[in-house]
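The data below hold one chain only, encoded as structure tokens and taken in the form predicted on its own.
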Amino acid sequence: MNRKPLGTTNLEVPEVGLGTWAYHAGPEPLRRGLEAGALFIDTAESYGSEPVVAEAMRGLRDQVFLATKVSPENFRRADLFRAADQSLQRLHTDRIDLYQLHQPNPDIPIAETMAAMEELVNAGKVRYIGVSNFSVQQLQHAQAALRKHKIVANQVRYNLVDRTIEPDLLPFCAANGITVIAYSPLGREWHRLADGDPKGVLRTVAAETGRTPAQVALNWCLCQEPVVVIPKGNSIAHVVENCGASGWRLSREQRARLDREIVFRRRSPFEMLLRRSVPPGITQSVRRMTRWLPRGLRRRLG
């Protein structure tokens, strides 16, 4: 497994990590790609799965490097002690390596959210800072109330057609040392990679690797210096298969060919927005639906 730095630290973390949103497996699968050299683990506390990862690290806890997330309604600061160690209860670990703020909470100062993290690096609950969902603007402002501490990484969603990052974060985070973390790097579901691919391409750049199409579009964001992808499984044939896009490199025409042929889309701040404020019930609903929706409608809606 190939490793990438954290931000400017002098850690290395795998470049292939191990999701667990929605997941529902058991620990097996992430002991699996654990085995595999994807010592990398995500999780966060909406997610309910600090449980299993617990169990899934037991006895190699010193080896994985550990990623959890605090909810935004708990950024005040002591609803983020109170949660920092409920995840460290739930997780049977006594420090956090990267913990990361769930998505930005403009109700809350984001200067005594981020002094609280730096009171958590220095009672050693906490190694690393970190942010998920966070635009430049807001990576900024939190960076400039962090006194001591430098945020190491941006958790964001990136894949194939979903390139939103590529204008203005990606370089941001590359130019300023900030790693990366793409999570849906094979899309919320494998059908939206597909509906962006109308040529097949995935299938011919997998054939022309001896690849498979998911580890050909894993590998396309690992191409991306400052990226490392956290892909969920929820079986250990596709735990294992993630774990295969790591170790090569895609040609430079096979990756011109992929952002050429791929039918991909940037979401605009507002749309960005106005998602994350619809209530998650509602999100899954449409999902469902736009199943049965004709490939073009469902790209554009996606």
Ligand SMILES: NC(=O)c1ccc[n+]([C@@H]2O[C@H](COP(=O)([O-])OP(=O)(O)OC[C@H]3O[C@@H](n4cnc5c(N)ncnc54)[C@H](OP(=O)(O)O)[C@@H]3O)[C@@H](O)[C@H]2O)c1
Given for the second form:
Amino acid sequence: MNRKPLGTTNLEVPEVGLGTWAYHAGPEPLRRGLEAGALFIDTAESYGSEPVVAEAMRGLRDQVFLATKVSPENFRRADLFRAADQSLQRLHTDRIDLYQLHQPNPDIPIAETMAAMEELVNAGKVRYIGVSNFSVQQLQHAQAALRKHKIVANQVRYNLVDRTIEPDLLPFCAANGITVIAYSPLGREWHRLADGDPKGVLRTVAAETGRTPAQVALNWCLCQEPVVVIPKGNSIAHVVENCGASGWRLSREQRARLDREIVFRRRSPFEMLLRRSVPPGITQSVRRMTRWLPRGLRRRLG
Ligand SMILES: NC(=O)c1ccc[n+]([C@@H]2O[C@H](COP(=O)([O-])OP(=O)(O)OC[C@H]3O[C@@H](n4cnc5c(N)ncnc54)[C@H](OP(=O)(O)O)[C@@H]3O)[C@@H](O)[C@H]2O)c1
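Please give the other form, namely the form predicted together with the ligand, since only the form predicted on its own has been shown so far.
Next comes the full complex, this chain leading.
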């Protein structure tokens, strides 16, 4: 398993980690992922997966880079401390390697939240500070609010069919030594990548490289220097397959072909804001309904 630097720290993390949102397969697939070298697990207080992560890590804690997230309603100092202690308890550990603000909360001053994050680092409960779903401007504000520490990572959506971060966030992170943790690197549901690939380029490149389409899709993300990926698999087969996305690279020509032939989107800041303000229940119902639409239309509504 290849590793990449974590921000500007001296630490390197596996370039393929294990996502755990909507994970319900028990400790074994995660355990097999750890054994395959993906010694990096991503969870969140809101996922409900912290206890199973604790089980999967049993006996391996010191080898695992453990990332979790605090929900935006807990960004006040006292709430943040309580949330961190509860995560530590559920994870059966005394430290969180990467503690991430799950998404911006404009209702709570970032200075208060970041000061509290620094207190957690100083207390030894957190090793590194990260954020998630932050724009360039939000990253700049958050970093400016820190006195001593640096933001080491921003966790954002990035995959072959959603390249929203490419024009500004990705170059900003590369230039400022911030690791990009790509979530939904398989499109969140495999059919989304298939929908964006009418010519079957993923299969062709998979045949050329002797890899699988999922490994090609993940490797495409990893070709960007600051990017690591955290696919979620609910089976041993998926998790182990995804670990095989590391240790090799697509050729320049294969990358260019995927860049060109896969139909992708870039969401506008307004669309992202709108999506964040729609209650999750409504988004899920819309998603269920769009499954029955023709591929082209489904892709546009994605
Ligand atoms: N910070 C945030 O706001 C945020 C948001 C979303 C996600 N995340 C993090 O990122 C992680 C990954 O994102 P995600 O869960 O949205 O989506 P994802 O990893 O892009 O895709 C997961 C889907 O792909 C399927 N899959 C996994 N491996 C596969 C393979 N080798 N071949 C074919 N299909 C495969 C899974 O099926 P099975 O489940 O059946 O294996 C599942 O349906 C999350 O688990 C979470 O840790 C963070």
